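The chain below stands alone, shown as structure tokens; this is the form predicted on its own.
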Amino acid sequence: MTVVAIDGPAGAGKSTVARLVADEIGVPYLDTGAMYRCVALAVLRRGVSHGDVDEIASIAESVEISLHADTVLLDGQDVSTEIRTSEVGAVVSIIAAMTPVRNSMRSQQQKWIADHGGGVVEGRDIGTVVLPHADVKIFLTASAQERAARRVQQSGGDLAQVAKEIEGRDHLDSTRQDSPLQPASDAVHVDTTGLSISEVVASIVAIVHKKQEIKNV
């Protein structure tokens, strides 16, 4: 099976993409975003310190998190919405960015491909350190100003605050010790500024496809 690994910036579109990519040929969808989110849900319910990172360590590795095609599970419960709430948001890019969180959500991803035999799977570090071999990697992007805007379409909220908060996110994503945000050297850079959901994944799924064809001359 295809492993295709689609990387980004916050708001770039990664998850609609990848979930739709995968429906298209035919093969399993992994949010590695979600497992971040997840992370960072159980961290508030504890109302653990941010600045633990012992601790969060620990609810890292301990934590349940079962990812299905319309449902995300934080032991046992379905808090598929909850971890989306702005909250979450606020926090997750910290505990992100800690590398024993890291290093157990890694661990997972890598065993959820194992397991599954491929799959699309999309984050910030899948083509650079989580899955160095995909069969395709794609570093999907858009402009600052248009992901603000998409974000504002999806959420709601204040333009001008949005667009502050994905710089925010941008700056510590690229700039964070462990797997900074960067492309893979061989990966395929898709900008979809401009661009509609279809045309993307029309444009990714052919990518896809002609690896597959060279793969299999």
Ligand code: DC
Given for the second form:
Amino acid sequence: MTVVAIDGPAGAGKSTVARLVADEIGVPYLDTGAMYRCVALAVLRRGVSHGDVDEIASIAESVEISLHADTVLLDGQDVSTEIRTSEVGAVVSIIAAMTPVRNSMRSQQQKWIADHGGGVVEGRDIGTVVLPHADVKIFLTASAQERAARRVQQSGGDLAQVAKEIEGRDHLDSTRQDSPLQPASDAVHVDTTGLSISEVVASIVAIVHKKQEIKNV
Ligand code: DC
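Beyond the form predicted on its own, can we have the form predicted together with ligand DC?
Zooming out: every chain and molecule, the one shown earlier first.
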């Protein structure tokens, strides 16, 4: 089975595109951002301070996260909507920057790919750290303006405020010490500004098919 890594900043269209590419090539899909969001939600629910790295690490290690086609379960409870709230959005980058949290999530993500034998995995450090041997690596981007506009269209809110939140999150994600957001040296860059979802999906599927042909020669 084929392994496809899709990384990129917030609002570049990774989730939508990754899901459709996975359907198209007939492999499962993993949204790793949802895993960090689950840990952030568990931390918020327990009222743990953001500074308490040991306690947060132990939460990351002990919570049970399971991702299904349309639902995300945290300790058996459906939290698909709750992990997308602005409260979670406000703390998830801080929590995702913690090395013990990343170690826990990374090993679960690598186990997921080993269990499934392949898939489309989407996040920030998939091509660089989690799956450095992925068959295809895509770095998905779009202009900051377009990313903010897409988020507003998807989840509502004030454009200027959403743009500020995205900017803040991108800054934290790309300047953290542990596996910062950056393109893998062998990633194909796809700028989705002005492109439709189906155009982006088609171009990635074409890259995957080309790679599969080379592998099968
Ligand atoms: O993709 P998203 O917006 O749901 O990601 C939520 C947060 O998790 C975001 O701040 C980046 C972080 N993240 C990460 O650090 N590594 C990943 N592989 C996926 C997400």
